[in-house]
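What follows is a single chain, given as C-alpha cells, in the form predicted alone.
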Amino acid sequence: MDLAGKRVLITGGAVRVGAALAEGFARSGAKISIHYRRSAEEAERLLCTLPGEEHDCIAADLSDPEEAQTLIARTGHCIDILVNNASYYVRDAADAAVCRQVNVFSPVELMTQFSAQEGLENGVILNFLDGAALRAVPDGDFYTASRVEFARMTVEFARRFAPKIRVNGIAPGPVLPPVWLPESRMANISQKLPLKHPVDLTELVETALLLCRAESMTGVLLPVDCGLHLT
C-alpha cells in the first residue's frame, strides 16, 4: 500500500511513540489525524512541525465509553488507517476499569466504527500492544491482562474483517521512560532485556510503516521489544 495521500488517524498521536508515529506517516504523505485527551498543545505544537498539508487533531477521552463511540465520525473524514496508540498503564487496582476500557474497549469500538465507514477500501488497522503480553506466560497485572486481550481480539478481528481490512499488532518493548519513571531504572530495565538496550524508536516507526504497507500481512502480532518476550 501506498500510504501517499491516506488519512490516517493515531490515538495518543500528541506525545512520545504517538507523536513519532504521526511524523513517520506524514514523510510518507500521510495526512495525519492526531488524537489526544489533555495534550492540546502539543498536538497544535505537532501539527505545525509535520511535512505536507491537510493534518488535524481531535480530542476525545477513551475512558468514556461516549466519547470513543463518536470519534471516527467527529474526525469528519474516512479513515484509511487507524493506529490505536493510546493506553492507559494502571498501578492501582482502583483503575483497572479505566485501564481495561482504553485499553480494550474503546480500541475495540474505534475498529468497530473503522469497518463501518462508506466508501472504505483496503483498510488497515494497527493496534500497539506491549511485548511483555507476548510472553509464553505473561504477568498477571491488569495492564498486562487488557494487552492479552487486546492481542486476542487484534487476530479475531483480522479474521471477521478480510479480506476488506488488514489487522495488524506490534508489540514494542521498552522505548521512552514513563515520566513517573526514572532513566536510571530505565537503564536497568533495559539491561535485563536479552539484546540488552531499549528499542530504538526510529526502528519502532518504520516497522509500524511495514505493518501498514504491506499488503500480504494480517492477524500478525510483532514483537519490536529487544527480546522481551523471550523473558
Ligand SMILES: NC(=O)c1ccc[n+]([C@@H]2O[C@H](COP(=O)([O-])OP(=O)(O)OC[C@H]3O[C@@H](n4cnc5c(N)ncnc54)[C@H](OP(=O)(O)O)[C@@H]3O)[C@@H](O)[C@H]2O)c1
Contents of the next structure:
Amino acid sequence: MDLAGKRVLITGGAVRVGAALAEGFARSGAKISIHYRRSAEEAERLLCTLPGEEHDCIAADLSDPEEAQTLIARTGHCIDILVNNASYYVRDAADAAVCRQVNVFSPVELMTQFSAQEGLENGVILNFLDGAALRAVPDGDFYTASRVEFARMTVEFARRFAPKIRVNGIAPGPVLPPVWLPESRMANISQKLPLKHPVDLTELVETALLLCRAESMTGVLLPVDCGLHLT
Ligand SMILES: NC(=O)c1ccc[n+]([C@@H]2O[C@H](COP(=O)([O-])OP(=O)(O)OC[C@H]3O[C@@H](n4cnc5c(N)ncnc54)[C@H](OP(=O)(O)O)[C@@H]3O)[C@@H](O)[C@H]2O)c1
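Target state, the form predicted in complex with this ligand; input state, the form predicted alone:
After this comes the whole thing, all chains and molecules, with the earlier chain placed first.
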C-alpha cells in the first residue's frame, strides 16, 4: 500500500517515538494528525517541521473514556491509518486503572471508532506494544499486563476487522529511556539484551512503515526489541 496521501492519526505523536513516526509517515507522503495530551507546544513545533502539507494536531486525554470515544470524529477526517502509540507506564498500583484505560480500553475504543468510519477502505491499524509483553512468561506488573492484554486484542481485532482493515502490533525493546530514568541506566538495560544494544529508532520507524504498507500482513505481533522477548 502506498502511504502517499493517506491520513494517519498517531496517538502520543508529539514527542519521542511518536514524533519520529510522524516524521517517517510524513516523509512517505502521508498527512499526519498528531494527537497529544500535554505536549501541545511540541506538537505545534513538529507541525512546522514535517515535510508535506495538511498536517494538523488534536488534543485528548486518553484516560478519559469520553475523550477517546470522540477523538476520531473530532479530527474531521476519514482516518486511513490509526497508530496507537500513546502509552502510560505505571509504577504505582494506585494508577493501575488509568494504565489499563490508556493502554487498553482507549486504544480499543479508537479501533472501534476507526472501523465505523463511513467510506473507510483498506484501513490499517498499528498498535505499539512492548517486547516484554511477548516473553513466554511476561512480568506481572500493571504496565506489562496491559501490554499483554492489548497484544491479545490486536490479534482479536485483526480477525474481526478482516478483510476491510489490517491490524498489526509492533513490540519495541528499549529505544529511548523513559523520561524518569537516568540516561546512564539505559546502557545497563541494553547490556542485558541478547543483542547488547538499544533498539535503533530509525529501524523501529521503518518497521512500523513496513507493517502499514504490507498488504499481506495482519494479526502480526512483531518484536523490534534486540531480543528482549527471548529473555
Ligand atoms: N521508549 C521505549 O524504549 C519503549 C520500549 C518498549 C515499548 N515502547 C512503546 O512504544 C511506544 C512509544 O514509546 P515512547 O517511549 O515514545 O512512549 P511514552 O513517551 O511513554 O508515551 C508517549 C505519549 O503517550 C502520551 N500519553 C500518556 N498518557 C496519556 C493520556 N492519558 N492521554 C493521552 N496521551 C497520553 C503522552 O503524550 P503527551 O506528551 O502529549 O502527554 C506521551 O508523550 C509506547 O507505546 C511504548 O509503550 C517504548
